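Okay, so here's just one chain, in structure tokens, the form predicted alone.
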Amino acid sequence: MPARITVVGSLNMDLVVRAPRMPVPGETLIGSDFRVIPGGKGANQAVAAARLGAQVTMIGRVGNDDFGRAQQRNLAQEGIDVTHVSVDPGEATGIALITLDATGQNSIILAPGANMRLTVAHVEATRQAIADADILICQLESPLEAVTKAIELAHANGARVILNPAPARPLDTALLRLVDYLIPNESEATLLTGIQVTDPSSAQKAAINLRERGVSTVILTLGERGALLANDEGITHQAGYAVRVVDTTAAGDAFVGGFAVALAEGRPLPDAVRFANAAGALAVTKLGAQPSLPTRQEVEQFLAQRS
């Protein structure tokens, strides 16, 4: 049986546009290659475990409008159920303004629209979909009342939970201690911990922070450098993968969705970690959200590559 996946997150349209380098304030930059391309941190999760083999089904809200409609066409088209993608009739899709320097680093702004409308009782109503999923994920592009609403319905249900706390914002710890793994980034991690991520040293400081607060896993993302592994058994680095990046847009997201397939197949952490390294590495080689994420096969032939 394929992995039962059910993401709880955003789902917004793209706007990207290439830059030589970022502009500083006041000033106008001539840009190319703009293009218009699905994503949101839920959707892209959603769409790299399902592209890695599993079962997923997606929770959120879009707006009644052209980006909504296109959004979950292009989710059913990857086989994600979307019947609890609901449409808010007074606010639009969500959105995402993003900017790509030459390096393929990027730049962010965020217009959330109808992802903020997911209330609690949106989520009451999709119970028996995180009831009956292995492995539910969630982000923080939606109201954190609904996202924890969303845990505790899988942690009374024997789900695992998965959190991306993205965007970083303070969390209570009573949250959590309901999360099973917590994946933040460098910068995410010293937003929760008040450590400053700068090196391997602060890196572990920060994850046996938040161990002390309840989470059983975390793991800390550290970019083209892999990834910390930190729990009962000790804490442990993955080693990245170098690759020629054409964009970082949704790394993370593949990398979470990797980790959640690979977890839900019953591997061993540190091999988990080591598919998820994989498939963020691969999404940095392509442009664009959802178009960059890698299928099975693409991060199979990868890992036996570099064996």
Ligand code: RIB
Given for the second form:
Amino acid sequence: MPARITVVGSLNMDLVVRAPRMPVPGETLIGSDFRVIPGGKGANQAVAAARLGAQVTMIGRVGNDDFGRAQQRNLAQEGIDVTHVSVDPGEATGIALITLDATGQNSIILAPGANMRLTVAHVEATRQAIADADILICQLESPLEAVTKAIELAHANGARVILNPAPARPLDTALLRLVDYLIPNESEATLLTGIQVTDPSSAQKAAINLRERGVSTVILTLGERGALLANDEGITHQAGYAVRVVDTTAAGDAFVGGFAVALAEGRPLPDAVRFANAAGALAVTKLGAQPSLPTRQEVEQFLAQRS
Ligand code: RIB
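I would like to compare: after the form predicted alone, may I see the structure of the form predicted together with this ligand?
First the chain shown before, then all remaining chains and molecules of the complex.
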């Protein structure tokens, strides 16, 4: 049986442009290579998990427009169940304006549109899809009340909960207690804890702080330096993989999808983090969000070469 993963989250269309560097206020820069690419943290994590072999259901909201229809079509082509991707009559599909600099680092401005119209009632209407999942994955590009309801339903029905708190916002202890695996990056961990995460020691402090607030397992991603895994057994560091960087967009999403699949398949946590690190590394070697997400075969070949 493939892993059953349900994702509650965002679907965006990414409008991507390359620039020699990020502009400063008031400046116009000449860029290049404009592309329109399917993205959104929720949809990216759903595609990541599907390409790695999971049976995936997506719950989210798009506008009644071409971008929304394209998103639904793309996800369906990936074998993802889009029955619960509903169409909002009054808001446009989410848009992300992404600027890539010469080193492949991105800056993103999100106009969430229909993503923010996902309600508690919409999530309640999908309760079976959440209850049937081995794992629920959420992020924070959707309303917090809707995300909270999904996490409560998953918790009550025995599905394990992964929360990728991106973009970061303060979270209650009551919600954190329901999260089995919290996967923040350094800036998200900084915002959640007030501890400036800049090095291994501050990353450890932030992970301990989050565990003290009720999260069972914290996986703090550190970009090319890998990830810190903190749970009842202690804190370990899983090294990352050096690759040629084309575009860092969706590296975190590939990591989350990879981790969820490996976890659902019963791999020990350090192995699951290694698998996730490989998925994240491969994603930065290609342009764009969803086009960059690796297949199962690509991840396995990569791990075989790098072991
Ligand atoms: O994590 C990358 C994603 O963040 C992009 O695809 C963009 O849509 C924003 O949601």
